[in-house]
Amino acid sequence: MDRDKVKTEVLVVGGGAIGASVARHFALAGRQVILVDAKAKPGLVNSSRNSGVIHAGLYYANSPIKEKMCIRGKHLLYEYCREKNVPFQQLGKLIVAQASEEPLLNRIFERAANNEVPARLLSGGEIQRSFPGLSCVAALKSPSTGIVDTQSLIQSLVLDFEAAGGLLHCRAHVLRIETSAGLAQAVLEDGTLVTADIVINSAGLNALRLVPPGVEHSYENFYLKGSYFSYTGGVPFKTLVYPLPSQGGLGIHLTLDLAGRARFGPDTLAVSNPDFTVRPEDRLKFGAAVKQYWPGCNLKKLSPDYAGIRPKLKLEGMIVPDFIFLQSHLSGGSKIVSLLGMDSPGLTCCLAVAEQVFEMT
């Protein structure tokens, strides 16, 4: 990209899954599109610290925009990883419940059936049976819950945008979003100015900061650090394995990769500014949460492994559960869609969010 002036008719900022997402799918459409990324290569941020689970849509009722993106995402997701062989496994998982959380479990349940999600309650016979090293007084099944290659589905999407003419730009650090006569533009860490008649702005942790002077919000930034645990050796599941979801988050939870490796994680914690740091100390907290509902866990075999940051917003001082679409249309004819709180289950919805944005401009 020279610098100076470029012109073009879609420019995304954040090539993280949703945004190589959105540019993905204007490209397919036939627009010019140029995707910029401030990393090395896209999806290093964001997407690249979540456990990489295609969720099946049971916990965002209070979250409705949420729950229908992780739903429609979910099947295109599967769909999308089979047509390109991009590595995933639908492992399914279990929602467990200790004494006294039974209603709420029976609350996820009936949400699931409502919105027609395959998940099935297990008897305390099939728990003993099937997964008897596992700990609790009730479980749900949710079979369409899965795993994916986060890194290898990126490259795909990234290798589609490319080749229906979309122009990728590493190493592209956007100052700002201004919006001029009409017009929107980025200014690039190195001078350069993009001008373009839509910018989606899906810049992940920084997405509020570039949200242009003129766009009238009371979002402040809102920052979670999830940190993960992994596990030496192998565990009696095959199946991903959640407590029942806590103020915040889904608890620390058992996840797999496709190797078959363990890891637990994330806690919740609130922090001020980006902090991917894992503190060895938090081992016995971990532990103690882990062993709730697998009592056999080896605490000397947790070892520190990644953290990453939730993007969530606040409003009026209350945490924002859902994600928003900040739009704004600019008398030249310019749009602006800012992507905030893209938080979990963002990487299940990537291509459910591409089509609402497409739409949308």
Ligand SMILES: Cc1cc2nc3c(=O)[nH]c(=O)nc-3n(C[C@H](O)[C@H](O)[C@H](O)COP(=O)(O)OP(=O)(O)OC[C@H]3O[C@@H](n4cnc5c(N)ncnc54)[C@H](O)[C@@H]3O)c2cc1C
Second form
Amino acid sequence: MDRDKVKTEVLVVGGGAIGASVARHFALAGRQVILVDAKAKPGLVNSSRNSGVIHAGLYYANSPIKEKMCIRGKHLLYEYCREKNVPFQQLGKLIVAQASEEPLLNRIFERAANNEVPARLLSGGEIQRSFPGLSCVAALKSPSTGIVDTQSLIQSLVLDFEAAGGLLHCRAHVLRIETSAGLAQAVLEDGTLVTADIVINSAGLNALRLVPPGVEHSYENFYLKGSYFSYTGGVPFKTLVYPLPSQGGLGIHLTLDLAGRARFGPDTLAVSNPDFTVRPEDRLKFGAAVKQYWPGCNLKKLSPDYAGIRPKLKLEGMIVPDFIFLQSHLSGGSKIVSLLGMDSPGLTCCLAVAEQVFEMT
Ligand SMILES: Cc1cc2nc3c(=O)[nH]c(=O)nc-3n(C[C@H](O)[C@H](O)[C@H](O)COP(=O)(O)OP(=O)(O)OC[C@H]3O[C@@H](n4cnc5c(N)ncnc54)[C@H](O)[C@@H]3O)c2cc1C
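Switching forms now, from the form predicted alone to the form predicted in complex with this ligand, please provide the structure.
Then the entire complex follows, led off by the chain already shown.
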């Protein structure tokens, strides 16, 4: 049986925050774009399973691409939210240090100063006066950190995309991306074959698997799950509170949503398959982590909420700390760009990643 054949200038696989931003960018530039996503609507995977934080750009000394894109992406995202009325709040955050952690806090502060990211160190005394419930010896205040309503953001990106003539297909599962006669094509589960001048593989957890055979690389995937526990009854803080980063994550922190609801997370747990369930028995572990900086935390108020999964990469056994843009130019003129390792702060960076991908192709 003949498969349906479709041709387009640009095909974007994956409608998370990054794929939707990339598709929007190309459509606004007047290109003919198709965006496909396996789920019933865009943004249902990691883009809605995160802290919803607009990061300031404080943590990425070993990840130059993330650092550059986070700082640029933060500005673009605030500007975009203001322009499109996407709900957000620039409520700032504190990174709190316990006794042995001050050197690391100071290094984060120095890096912020070098990168002109607003940040201020607070002494123990200042913290006691302004945040009486917090337990720490010093803290870094980051006024440019904020939160965004991720669902509204993705909806708005997709609306822009469609208004610019882009075509969105949901429940369109890409089985593989392949090359034929120097052209790039995607094979969908329903048999459709989409040929495109440019294919952007932005399939998040599945992006590495979709890199076409023949594109040389030695990356391996691994998944780090991050779970959240919600906190009933509210917390006495109006700002986000983070410990120092540890074990591949930013530490179990307090994040607030736009309705003021509090949740703590994410932890880091290596998993072999994406599984988004949150284990109720982890409550004690979460409670202990939170009590280090907020002794008033009541464990009975913690309830399992949701989880996301970081798509991490290894190269020759070493963890790759940065985003990877894996490009291939085919003899027939097609280009394929695979976006790999798009973990945090990918939400913050989504508009900057779109700029970068557009410039590369
Ligand atoms: C626990 C956690 C907390 C985080 N917190 C933050 C934060 O506070 N701030 C921040 O900036 N970043 C944060 N991040 C990172 C951020 O969530 C991601 O970087 C971002 O969502 C990645 O977007 P994406 O579009 O690449 O991936 P996704 O959102 O995962 O989207 C990929 C899309 O591809 C689709 N897809 C997959 N396979 C196929 C296929 N075969 N065919 C068709 N479609 C397919 C999926 O359905 C999905 O919609 C966090 C991440 C995690 C895991």
